[in-house]
Each structure stands twice: as structure tokens, then as C-alpha cells.
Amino acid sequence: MIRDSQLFQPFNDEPISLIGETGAWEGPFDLDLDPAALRGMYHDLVVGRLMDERLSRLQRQGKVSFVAPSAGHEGAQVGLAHALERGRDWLFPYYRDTSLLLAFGLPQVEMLAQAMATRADPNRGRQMPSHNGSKDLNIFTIASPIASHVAPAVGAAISMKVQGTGQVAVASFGEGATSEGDFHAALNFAGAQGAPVVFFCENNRYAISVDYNHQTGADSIAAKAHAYGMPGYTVDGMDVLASYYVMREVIERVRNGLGPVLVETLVYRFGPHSSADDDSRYRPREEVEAWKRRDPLLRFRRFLEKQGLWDDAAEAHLRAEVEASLQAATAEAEAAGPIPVEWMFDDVFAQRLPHLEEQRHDLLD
């Protein structure tokens, strides 16, 4: 049972890791998660991976125009999702957060419908794929301009502080976002105002085709927290339990009014930056294959097996179950049908103004 209120020290020299490469528990404390919770995390890791694969297949079939692959990020994302309070806290994600959104409660059919722009998409086809949002789940709709959602997360967090709601806002982003002015303005404002916000960087070492060393001269993203008066942590993002326990402690700290935190999770995207990218032009295959041997799913499965909580039969059952669920969600999303083009005129104003009515009439003519 964890009792120490601060197990992890900021500005750590080595990434925080709790599961060894072979799946052995190496944490300095006893686990306080029951078997159901551990299996639930693995379930969410598998759902995220298989959804990522399905979206890529749909893109190759011409049913989806764009995909931002997320394989390799699942450990960091699922750990974060399980540390948040669903329905209470606010999430400001970015376009590669497939596993995070699903583990946080976004229905599979909504993610698929949003990617295919069908009538089952709550956003009514008004966003490019990989740009989900949810009013019911407090998920801020993903924005295309890099880092543009980080400052709004701070604004929301300050509102939470002023109103005394006890909520926390979390903004996730890739390390490329830290090269944008929005990132620095947001952290500066959050630090000055003591905003209850966590900045969650998923550092996969490449901002499109530009590697980490061309993004910053800093030794780590977490080190940037020094300048803004907040603690910074570096976490092994391929380790779902390291992500979960660090984020659980950090979120509790922020919720208790101790100010913002920057967390850098070290991950690796196994696929290209997007379906429009050829990563073989800037990444050696040997590097990609070396990182795949650290796959967060394989690592956590080894951990579960060592705990006596998993075996081949359980794996086969889970994957068949998830594939069936994704197949049903895909069929439901497609069956909803394409979004009528005239929907673009709806919801712009409470009542459609004359010039929009005229444009709609011209379009339908």
C-alpha cells in the first residue's frame, strides 16, 4: 500500500520506471492495484493498439482520409487515463491520443465515425480525422495547430481554481509542441497563477521528420519546468504503471492546490508521423525495430504473466473480444451514413441568419 505522499522526486536524472524489460516489478513500494484494475489497464492497451491498426486499414481502404498512428504511446496514455477522474477532470488532448481517449471513456463508435465523417460523429464532420472531443466527458475538441490547446487548458484550470471546484485540467502534447510560443506562454501563466493543470508531454523523439535535438538544446523537456516555477518529471512512457503512479501522485498534488506540474513521458511512435509521411527517409529501420522490442503491451503482458494474472488463453479471448467490438462499432459508424453537406449551415448561430439561409438555398439548388 502506498502511504508516502511524495514517492517520486522531480527533476530526476533517470526516467521513472517500475516494470523491468522482462516484466519484473521493480518499484520501491508494494502494488495497491487489485487484479481487476491491472487487467483493465491491459484491456485498454489492447483496445488502443487494435483501434490504431483498424484506423490505418480504413485509411488504406479510402474510408478515412488521414491517420496519426499512436502505436508505442499506449503505456503513457492509458496510465494517465486511469489516474484521472472521469466526468470530473478535464482533458485537453492532441491528435495522437487514441488510447487516452478510449481509456477515458470515448465510445469506439464515436472515434470511428469522427474519422469517417458519418452521422454518428457528434462533431458532425467538422473536424479532420483524429480530432475527437466530448462535451459529456469533458474532452476539449482536438485542434490542428500545434500547442494551440495548451493555453486554453490553463484558462480552464484557472477558472476551476477561482470557483473552487477541485477539478484538474491535463493538456497532452508531443515534444514538437514545446517549440511553439503557445507552450511557453501557457506554462508561464500557469506558474504565475498557480493553476491546477498538468502538462503531459509525450516525447516520441520526432516532430514529423525533425528529431529531438533539432527541437531543443535542453537535456530534457522536464527541465523546462525550472523556468516556470513548477516541478518537472521524466517518466518511462513505455511503462504503463510508471505513467499511472506518477500521474496519480501529480494529479493529487495539483488537486490539493500546490500548483502546476510538467511531466515528460519518453515514448516512441512505431509508425510514421501520419499516413502522409514516409518515416523511412529520416529514421533507420534498426532504430524502429529496437524500440518495438520495448513495446508497452508486451512489457505489461510479461508483468501480468509473472503475477499469475495472464496467459495465452486470456490473450486470445481478449483480442477476439476487442476485434468483435471494433467490428461492430465500425459497422454502426458506417451504417449511420455520410453527413449531408448542408449540415455546415447548422449550429453556426442559434437561429440561421438570412445570408446563411441564402447560401444553403443556393447549395441545395
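Take the two forms, superpose them, and find the largest set of C-alpha atoms that agree within 1.5 Å; that set is the rigid core. Positions refer to the first chain, counted from 1. Small disclaimer: the values here were computed from a predicted structure and weren't measured. What changes on going to the form predicted together with the partner chain:
After superposing the rigid core, the Cα of residue 348 is displaced by 2 Å or more between the two forms.
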Given for the second form:
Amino acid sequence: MIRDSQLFQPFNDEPISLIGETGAWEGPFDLDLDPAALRGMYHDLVVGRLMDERLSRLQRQGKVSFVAPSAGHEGAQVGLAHALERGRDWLFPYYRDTSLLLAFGLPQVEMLAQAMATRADPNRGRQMPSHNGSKDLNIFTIASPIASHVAPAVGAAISMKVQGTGQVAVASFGEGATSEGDFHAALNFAGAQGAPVVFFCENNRYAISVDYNHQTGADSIAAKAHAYGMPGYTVDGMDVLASYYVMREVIERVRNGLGPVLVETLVYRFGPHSSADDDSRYRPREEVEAWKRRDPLLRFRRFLEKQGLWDDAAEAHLRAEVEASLQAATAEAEAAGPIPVEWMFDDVFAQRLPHLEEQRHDLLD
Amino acid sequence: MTVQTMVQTIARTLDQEMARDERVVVLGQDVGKRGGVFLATEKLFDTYGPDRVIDSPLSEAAIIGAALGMAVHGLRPVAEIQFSDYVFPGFDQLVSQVAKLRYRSGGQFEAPLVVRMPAGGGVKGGHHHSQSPEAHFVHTAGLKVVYPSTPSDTRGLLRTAIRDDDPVVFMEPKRLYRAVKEDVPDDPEFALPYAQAAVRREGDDVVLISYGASMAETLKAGDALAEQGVSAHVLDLRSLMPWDTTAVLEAVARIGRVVLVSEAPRTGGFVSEIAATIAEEALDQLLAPPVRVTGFDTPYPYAQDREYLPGPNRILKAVKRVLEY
Ligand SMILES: Cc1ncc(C[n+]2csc(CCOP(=O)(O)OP(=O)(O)O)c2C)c(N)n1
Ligand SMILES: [Mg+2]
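Switching conditions: you have the form predicted alone, so give me the form predicted together with the partner chain.
Starting with the chain above, the whole complex follows.
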């Protein structure tokens, strides 16, 4: 059932964008967010960026083994987070969602503790960095295998529908993920069930080194929605307000039982795929530089300045405040201490089975 | 001879085979310009271009399934799965299609393809970059399974695999990719047979058997034992399907004490198959029960990356047990 929504039309050729590069509001409707909400979005963009920088620094210092840099994705992610109901809706994220997780309420200390594998990680050091999760916050713990979390998001959404909870599930992923069979199986099931789920694609045009044109012959990722009977939108992901307003409308529609939606946000990763990657092998520097000039933080800051809501002093104050908070969170995460060896044997099953008891004993002996 | 790491050897062996036989093509994620995330296909794209070095979409099912289609239509594909942990979205193709094609077509069709995949832990990659799934493949009739531990063996066995008319799962110990350099034979016809274990150390007191990534720890244990005056006979299986029962049974018959080392999870692991074969074929020559030193029956953990692996200390403990039995 593909129905047009109110403000935005699906299967749009031009990406939906509301703020121009100069920071001017270009939306076809009146902005209805108060200054606090707008400043809150900027706050979350800056937190995401500074966390990203911090994780890379910790990686270079040897305190974190791996990072998946997310700079360039913040606009799309923060827009989504602000459109969701925290504590009610569910997120099925992927490894490049630093800003999304933090803006959705993941405590900074938990992200840092997960990255450094200390006792303050609620996932108990089981996974490599950039693989957070929190049952308390309805954040499904991230798994590395690409697209493996999309069908689970659909299942959660079917449960939400069956139980009539009015919740929404969101699965986020890169454009590379849309090539996996699991992605298509999941969208098809969601379409058939009219499940309250949003598929949120962060299309940064590369899956490691494989560029968009080697990933798919389709003109857009959003176009794939058509075949599954759901609307697909293409959004300028460097524009936090475009992401926010599209997601707000989409989520309302999904919450009202009108079925799933696929949203493609056009973003760019400013850094390498991961700390283990050398992107100069496959991305021309001019391309990277051109996208950096479209930085979502810069664009939103210009917007706030034009609205008279921001200036250099506010910027300096915010950055100092966020750095201090990240510094404190880092110290707290580190102080929790390393994960004990014997934790390895817990949580395989609800109870530790005898053979695992024996193996634990053998190792600790 | 050229001094090479294992990962360099892989790229250059592919190069040699592609130069020799234009039916050989490479496909997988990032194998093109990037040269593979580990650089195991480095420079091939520049030499052979996009028709023979194919950057695939992010789908293991498509990679393995398409490799099969290429193979039945006359090419000799070498598919790369970026980490063995990511073979599972392509598992159906591998198990249901690739492995059984010859059999279910009564021998009309064959699947001369290689699926390469880095495996094993110790790289701080958590469970989805560390697993050792060889038992799944060995348990699937129709797949050959190779798991070398040295650059030279990698060259010789990869060549054999590419020229094989059967499908081969070629596992590569990623933590040994750059761990050692050695002289690798340049001869473009240098090839090694399957099912021929290598003797890595001659000895009389205990047999240590391993393969792939765990060979490094097994050899360290062999060195440590030598310092203690215990002489270990160390076998590197190199291929698991088929595997060298002869070398194993001969060594066991001669020495009577055996320790089997593998970092794959304990239950249902390949070394259990070796232990069962020894029990069936050589029980009366055993002086002690065979002992397995393996990974644990937990998902591969992140924080305990090193502790999970059967390191020299755990191997030495097992040796002590079989010696004192
Ligand atoms: C099933 C599977 N295959 C391969 C990989 C290795 N891998 C990790 S990230 C990645 C690229 C993902 O690209 P995309 O979905 O576009 O997300 P991005 O990293 O660009 O944000 C690949 C191939 C994996 N994690 N899982
Ligand atoms: Mg991408």
C-alpha cells in the first residue's frame, strides 16, 4: 500500500533538503521547532562528532582496537533520533551509528566502555568496538554480519503490531547492506505484514571500497521500496532538518498502521571505512574534500546563526562542555576496569551447562 | 625463490594462475581496486581488469552462487569471502548447490571453484572476525577443505585447489598472514597434493597434531617441550578433506601419545574426528587417551581474545597429562 504522505512525496528524484548550503531555510512549510529543540539537535551533532574523534584518538593510543568512523553521517542520524520516541521505539542499528545511539540516549560512558571493553559495558566486553546495544534503551545489540539485523527488526515490528503497542522499529544500515538477500527477505515480509518498521539506509556511496555503481544497477536505494509495496524516500542526509522532518512524518505514518517505509539518506563518510582501512586506495581526495565542504555540522551551524540562535561564543561554550563530559565519561569507563577472563563462559545459555563449567575450570585452573 | 608473507603469496599465486589460464577469474567484496581488505588480491585488478577481477555487491550468496554459475559455464572462479565468519549468508549456495552439484547431476556438471576465506582469531575482531568454521565444511559431502599454515604451503595448495575440478574451501589463517616471511618457490608449476601432512618437528615422546592458524601455537609448544627435554613430533595436516590418516596413524602407532590442537570450538570440531579415527584404528597402540586442546564452546569473545585460543601453556598442560597418564 503506497500512499503519499503529507509534506513529502515518495520516489522523489531530487533528494529532500530543507536547509540550503548557506544555511537558509528552504522548506516549503513553516519551521515549527522551538530554539531549544534546534539547539538540542546541534548539541547532538557535536557530541557525535567529538565522540567519533575521541574514539579514533583512543584507537591511535592503543586503548581501543578498532573504530568505524561516522563523521559525515551525523545529520541523518541525529534527525532520525529526534523523530523517535526514546524509551518507547526500538532501534536495530549498525556499527556506524555513533551519533544515532548517543542521541537516542545511549550514555557516553557505555559507548566508551564498550569500545575499551571495560566492566561498564552492559554487553560485557563480548564484541569488538562500535558494536553497542542496550536492552534498557530498546537498542538491539549490533552484530557485524551486514544486514543480519533487518529481519529481526521486522519481527519486532510484527510483534508491536500484534500486541497493538503503537511502537515503531527502525533498522539502519549502509547501502551495501541492501545487496544481501536478508535485506530483501526482510522488506518483503514487512510489506506483506504491513509491519510498523522503518528501513533507514545511510547511503555513503561506498561499501568499504565498492562504490555505488558496483553495488547496484538501481538509480536509488529508495527505488527498491517499490517492489515491496512501500514508499521510498531519498533525503539529503547532510541536512539534519531534512532527516528530522521526513522521519517525523514517516514515523507518524508507520505508527498509525499504514505499513513500512524505506528511507534513503545521502551521506558521506569523511574518514576511512575503519581504522584498518586505507581509503586513499579507492577514493579520490578531491571527492572527499568536496563532501567535507558539505559537512552537516557546518550547514546546521550556519542555519542556527541565520536564525540568530548561535554565535562563536555559544560554539566555544558547547564544545568545551561536550569535551568535558566526554573526558569524564572516558575516565569513568576506564576506571571500571578490564573485563575478567571468567566472564567468557557466561551468557552462552541462561544457565552455564556442565561442559562449560568444566572448560571454565580448566582455563582458570 | 622469493621471500614472501602468506598474504603476498596468495596474491602472487593468483597472478601466476591467472596468467597461465585465462579462465581463472577472481570475485568478491573489495577484491578490485582495493586489492582485498587484506591485500590478498593486490595488483590483480591493474593487471587483469574488471572482467577478471570482479568487485561484487555485498552478498555472499551472490558471490558463491555466481561463482558456481561461472564454473559450470567454463570459468575457474576464485571467490573471496572477506572473513570466514561471513560465509553464512552464502552457506546455502555452498552447501546446497556447490557441494552437491556433481553428485545430484550424476556427474554431468562439475564445480571447479575455490572459495577463499581468512579464518581464525587472535586479531581482536570479536566473534564475527575470529571464528574457525572448518567443521561445517568438512561435514558437507562434496567440499574439499584446505587450511595451510605457511607461505609455501599456501602457494602449493592454492595452485592445486585452482586446478582441481572439485570445489575447494580454502581457509587462510589471518593472524599468520604477515607473521612470517619465507622463501616461496617461484616455479609456476609448484603444487602440493592434499592429504599429505607436513612434519614440522621430528620427535619420539608425543605427537602434536594441528593445522592452520593453531600451528603457530603448536610449534611454540614444541619448542618449549624441547627445552624441557621432551621431543615432540609435530604434524601440520594442511588439508582436512581429504586428510592424511596415514601420517597420523603411523605417528600415533610409533609414539602412542597424542595431543590434538585446534582453536575451533571443542564440541564437534575437526580434531574430534581425528581422535575418533585414532580410537578406531590405533587403540591398542595408544599409551594414553588422545587429548584435545581447543577453543571453548562459547562464541568467540572479544575481551578474552587471547585466552580463548589454545596457547602453548594449555598445550603443555595437555602434553603433561598424556605423558603422565
Ligand atoms: C555478511 C558480511 N559480509 C561482509 C562483511 C564485511 N564488511 C564489513 S562492513 C562492509 C561494507 C558495508 O558497507 P555499507 O553497508 O555501505 O555500510 P558503510 O560501512 O558504508 O556504512 C563489509 C563488506 C560483513 N561485515 N558482513
Ligand atoms: Mg556504505
